[in-house]
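Have a look below at one chain only, the form predicted on its own, in structure tokens format.
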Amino acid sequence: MSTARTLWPCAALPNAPLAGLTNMKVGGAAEWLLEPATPEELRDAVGAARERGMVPRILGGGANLVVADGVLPGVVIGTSRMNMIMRPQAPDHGATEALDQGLDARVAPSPIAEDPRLACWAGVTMVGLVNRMRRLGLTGLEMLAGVPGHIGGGVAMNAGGRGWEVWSAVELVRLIDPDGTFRDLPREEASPSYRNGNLGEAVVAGVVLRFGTGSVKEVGERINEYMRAKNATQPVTAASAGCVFKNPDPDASGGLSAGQLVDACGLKGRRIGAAEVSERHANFIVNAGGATATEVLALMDLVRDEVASQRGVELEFEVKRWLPGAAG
């Protein structure tokens, strides 16, 4: 223990298993794994892994990714015990001073209709997230009800479907640059896609996030329908990695989603071991019991190559695959 407190400015394990750190329950082990819990040491612990040559991978809730088996080299760094809502003091404080009110904010904040936002650390957790937008009446993202992960991750990659995206509530996001600088990005200068904030090598510490205001009620019942519907149309209670794949272009596709391509080729509930295609939404994979990420990659790859054979569709992966000596 002592070596691991020399070694990194915050909490850290050697040899640390992740399969249980991100939903698809698969995979191996992080040479280092790193656990800061606040703004600043996430960015000490990103400048202590460069320091040493390494290119760390950030962990947020594990919902959107599945690690290779064996051990992975270098650091991981997971963003779990910075799980911290903040609301502005006052209405006249900018998105910058939200975030550096940091834990020792002893001010009350304004009347939520004055000022509905929200400064969250990166480790936020969605669910989280919605349960305080329920109980505040703030609307906005009530689409992310049943969605899992961390609002850094939801960030860095525009979570979101159809319609909507988690970028579309962003007033500011504070990002580590490569150097370990903090630097603050306005919305207005950030340039985020379909399933890509486009943030290039800087990691996620904190976001502002500004909604709109309802009451408390129909807030709830808004949330409780995009449950619903969630429940009714996806593997929600599987383990899996989410939607493994982006949709593509509806010209290249026909219109279809990458779920209606995949169905189309007749794969639901194709298998290798444990690792299956949904039943219920062809664009998830599930874990069925016991299935290693050797099976999960390899599923996919089947899939990609088989929409590929029969469709001429090339399809994007939006999971995130940490295989050994590719940083993701």
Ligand code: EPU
The other form holds:
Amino acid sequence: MSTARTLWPCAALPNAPLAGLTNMKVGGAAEWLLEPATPEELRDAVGAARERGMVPRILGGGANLVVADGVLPGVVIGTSRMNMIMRPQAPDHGATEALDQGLDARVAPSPIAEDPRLACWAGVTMVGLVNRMRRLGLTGLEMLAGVPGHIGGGVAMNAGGRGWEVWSAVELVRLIDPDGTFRDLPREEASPSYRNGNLGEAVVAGVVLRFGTGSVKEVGERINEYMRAKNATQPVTAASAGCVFKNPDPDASGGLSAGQLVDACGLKGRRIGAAEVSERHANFIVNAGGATATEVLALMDLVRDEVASQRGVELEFEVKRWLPGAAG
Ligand code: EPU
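With the form predicted on its own done, generate the form predicted together with this ligand in the same format.
And the full complex, kicking off with our chain again.
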């Protein structure tokens, strides 16, 4: 009988429950959950899944995602074990070398003011990244404070907010193409757009980020300020998948954001089962305790339909929805 160890090139779990690995805390199980610990294991995991005719779904940090109830056929790849943040060893190292050599602990990194870059594997949490920025006095992505998820997902979807986005700090992304090979994509050859890294079917293995330098105190204060603002306006302690919808083209929506449109339709507090449109920010659906994925997905559809019929605006999903059958 074949075992997980002989089938897959990294840690693997059959029939793995996914709800606890997502921020929405709903949904069923994956037929297989693979947990690579390095970019090479991730590449091999992607290759092994594809060899078996499966398109792997990348869980990342489980933010921005609703997993349907039931069993999800195929392979899900979690990146939690790939959480290395490295300082490049020399400013004259290109970004590719920074990712290759950053792990060699025998060589001290150059002073941060000379080379304010970080090389991150895909599973670095954005919270961990912000902590490192705080400690080193790095500036440029302070607005990631309190944003859940992994940097790999943040790059893939170009996480951001009003007036900022992750790609503003990207120097290079290391990708895994569908044929299971690495490809380094420099920023100038990429074309990220609002909430989309436009990376096609490629999987993010790592990224080199370039920051500005500032005083540790001031960077820390800015991070605290972003945290305060987020806490004041978003349901940060509730289980949710973050903003459900992308902000629409202002020309089509009369300048209103997705949250403002849902709010204007009187939908705050609307529930299906234990899924609820947040009272704090209408573009969030929260799990009020024990919700099912079916309830969450139905409420998302209801909100989209209401906004279309009341306001004539077709909102586009920002959250990924993993439904059995469709690759996400
Ligand atoms: N507003 C309402 N009612 C609501 C929610 C918001 O009137 O229920 C108003 C606010 O008072 C504010 C305006 O709408 O005047 C805009 O709200 P906010 O500043 O929260 O910005 P947003 O456009 O709703 C975007 C991102 C967020 C990100 C914030 C802050 C999108 C879809 N959302 O929200 O990203 O945290 O800016 O930078 O682009 C996410 O991607 O998961 C996410 C939460």
